[in-house]
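What follows is a single chain, given as structure tokens, in the form predicted on its own.
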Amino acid sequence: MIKLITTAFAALALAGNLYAASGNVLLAQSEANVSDQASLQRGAALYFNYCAGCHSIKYMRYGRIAEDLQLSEEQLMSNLVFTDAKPGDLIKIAMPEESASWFGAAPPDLSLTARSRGSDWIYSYLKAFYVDPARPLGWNNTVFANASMPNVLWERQGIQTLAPAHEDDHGGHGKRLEDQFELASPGSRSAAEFDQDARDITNFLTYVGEPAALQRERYGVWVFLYLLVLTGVLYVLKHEYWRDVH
């Protein structure tokens, strides 16, 4: 009974946490999965050509992602280093201070975002861009309203409007329909290779949050084998300890 009280209530806070990340948006399952190590590559390949111009992931170091993508140093410098940075330095960018005002707000480092917000979040918000001429720039957000950041992965994804959200009254139960997409113009990736774009760059800010999670995982099934063979150990010593006692 306490196992299932337990349980509805952290289901309760989960999606409690999903609507209210996102404004009352039910965000997308990212299935972000730290492990895929493709994924990883393919990610921080597709930050560093088209997030990396505005924001930074200060608190990483190029030469550690090398080393946690199993990449080296020649595919380092080659593919993911696009400054003077050595692999030892901190990932900054070069956006002058002055950026605040041509944005509205200084464009946020990204090193714990998928900690304070989630990878649904991120996952989400990568594809709810829509064309919106009332914008500054042009675009919003379903998932961060009036959001000061374009949308810079539209030559991939492809132009999306926005149809409201609308009663459906069919059947007298005037159900709520959820906002939809339409594409106005393709991409030059289809929408499941786009989904797979947002997932990747997705694992990657997951991993780029919790760097020790690509050890603790590869460690994890080591100490599980330890304190399994220890258990046995320690069940044969307790049983010769008592042995002449039985």
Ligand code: HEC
Contents of the next structure:
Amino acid sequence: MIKLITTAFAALALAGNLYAASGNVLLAQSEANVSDQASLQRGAALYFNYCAGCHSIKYMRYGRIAEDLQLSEEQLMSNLVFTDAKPGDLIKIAMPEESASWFGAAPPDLSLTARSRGSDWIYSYLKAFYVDPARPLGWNNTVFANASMPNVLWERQGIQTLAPAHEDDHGGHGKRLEDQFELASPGSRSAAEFDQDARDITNFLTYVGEPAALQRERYGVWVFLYLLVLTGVLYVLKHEYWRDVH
Ligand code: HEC
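What would you give as the form predicted together with this ligand, now that the form predicted on its own is on the page?
And the full complex, kicking off with our chain again.
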């Protein structure tokens, strides 16, 4: 029986891996961890600096982010938010609707992207931009081919070009993300630092996709303590009840 269950789990895990390898790229692991507050704060800062101009997260309010990330509203509104929004507002973008036509595709709302695409996908996508003169904005992406988003983080990451194909590549299929590019010109961040940037943004978007996860963790501790105390009380009670029987 146990063997059967382990086999079933192994099969599931394998299916998961195959899924992660879909497209023709193996996704890099984001290691996003929503209980890492410092990472969430850095991610929020990067999001508001580099992404919020085009992408809304319209199911989220500024005030909620301040509360969950343990920032004061003052810190959030004056350091990160560049519009005249108020803390109770939902996070929309300042750009007019017709902006869609500037890029060929409208920048989608990112509230639920971590859920629909997965954290590893976002992390890999942010690392997978390369120069492609054939594209209208000069950028392409191996995780999301022909995406109409430019590499907004190029000053930090540097400029990547596609690495030349090798014979054992099978046409690029199944090539690890790290092996796909060459750094044509360095950015302000080292490779490891840029990985951390991408991880922090991914982490922030993962939190945005399911903000209740943070609260669940906090409540979880109290629920656990409650159950522990209850067990103690019930144990004493049991002794009390059975004393006369024995
Ligand atoms: C200049 C505008 C612009 C900025 C700034 C920008 N994006 Fe985008 N983004 C786009 C557009 C346009 C698309 C749609 C691409 C397509 O569908 O071809 C997109 C698509 C995406 C997607 C894919 C969503 C999906 O499910 O299809 C993700 C994830 C994303 N952007 C994340 C980010 C992050 C994170 C930042 C900040 C680091 C950012 N974007 C900054 C314009 C922008």
